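Here's a solo chain for you in structure tokens, the form predicted alone.
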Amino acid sequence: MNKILNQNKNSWNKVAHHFDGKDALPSYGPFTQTEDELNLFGEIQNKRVLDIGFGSGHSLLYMANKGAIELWGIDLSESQKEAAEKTLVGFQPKLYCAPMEEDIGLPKAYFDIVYSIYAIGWTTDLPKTFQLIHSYLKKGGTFIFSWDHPLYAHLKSENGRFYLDSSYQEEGLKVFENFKEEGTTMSVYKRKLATYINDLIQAGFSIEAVIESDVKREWKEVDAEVSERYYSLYKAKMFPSTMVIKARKL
């Protein structure tokens, strides 16, 4: 696990600039409905929030603009932390460069909201990550995260037709060579939707919503050109690119 974390950390430090402001609230992911449409967070005013995988800090900026009183975040990459500190100048965020699956002494039973936008799937230990997030939340606190729809990574397209290029039943590590053409290697686990749900339940969460995304409202009537890109409007209109799950600490 440490080898994978170190490898991914080094790679994120190189490719972080590709993701500046991308996949950040109010967006939940590529071509996906936004928080303005889904309204999962509800009232943010005067809430203490923790961002798991804060990236360039734009989701925390969204939270600040919605009235959150404390901004905290964890991210694996020093480059992301530097970018987030620039994004959040004047807001005094508490940002930590650390793996999400390690207990670094963040306060327990403290946060009203913990969330993760397109980052949770990078964890090397999903049960441990969910257990830690559960411990950070106050009783009644909310955890919301988005990630690739678990079947999406198995889909390929050719001339506008989709097919499975690998077994959804087989979970395990997938390695990306030359990620973002930066000469880096990234490793991420493929997991089934049931794995995310069951690990949340085992961590003590009550699940309130499971969303298999549709496209943004304004793109409903837009004609999408056939595309074989991993993320595309054409593909997102045919199949949900993103899952969003809302859970609560009882």
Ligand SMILES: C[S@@+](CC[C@H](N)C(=O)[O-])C[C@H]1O[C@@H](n2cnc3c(N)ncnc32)[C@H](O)[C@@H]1O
Second form
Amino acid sequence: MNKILNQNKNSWNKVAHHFDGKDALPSYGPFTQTEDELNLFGEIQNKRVLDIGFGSGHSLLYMANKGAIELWGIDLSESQKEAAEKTLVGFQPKLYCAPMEEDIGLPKAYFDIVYSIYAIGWTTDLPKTFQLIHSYLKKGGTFIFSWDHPLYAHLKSENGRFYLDSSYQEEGLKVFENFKEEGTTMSVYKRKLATYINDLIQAGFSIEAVIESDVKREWKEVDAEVSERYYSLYKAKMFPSTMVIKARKL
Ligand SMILES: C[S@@+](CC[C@H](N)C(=O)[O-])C[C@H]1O[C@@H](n2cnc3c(N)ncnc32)[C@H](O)[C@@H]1O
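Having seen the form predicted alone, the form predicted together with this ligand:
So here's everything in the complex, that chain up top.
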């Protein structure tokens, strides 16, 4: 495992408790329309599903409650795996603690659905990750993921106005020295929207939907207070917080 992955793994073990049940299906992300509004998955009954970066396991629980027949998942952090095992007691999930960018021998051409809720952007190798996901899917299988809208991460709000605090043009590693105020270092790659789309195409996917999120139905009519937080209703009403992409293996 490379140095960044090792460091991120240790950090995720420390911060896992902040993410218990957060950003899990039917939610696609902060302030974002849910699956109940977007209806991207279609029929889940009797489907074999694989969750990339399963976190506390709540998205897999959603899949179980919708009748998925096999629940598989991969996540970098042991603490997350322990949390997910508790969330999924009684469902016999197959959970693996490993980086999504490594081939750990998951079955090929096997899954009806592979998905990832707010985890895919943590990969250190996006092309390899998309190639692996493509290989896990059956022909005709669906891949859906959500992640921060790539421009949102550069946008800051100050006194109700927005500015770019870093260059959208420059892709590369961003290092957080004190992630979640837990004194731990986390590194994540900033990528442009086109990079996600082009890497999907390169991996052999056909893209069926690209969603730049809007706020959930119930927040449409709510007046948003001016806020300088990274995720805020104020910011999300002006600019998509999340991108969701649905792709298919032809
Ligand atoms: C915000 S959480 C995801 C929440 C989760 N998808 C859910 O539905 O509840 C991000 C997850 O990505 C995992 N992660 C980070 N880097 C990873 C990597 N390279 N490979 C696999 N999992 C990774 C973290 O351990 C963490 O559990």
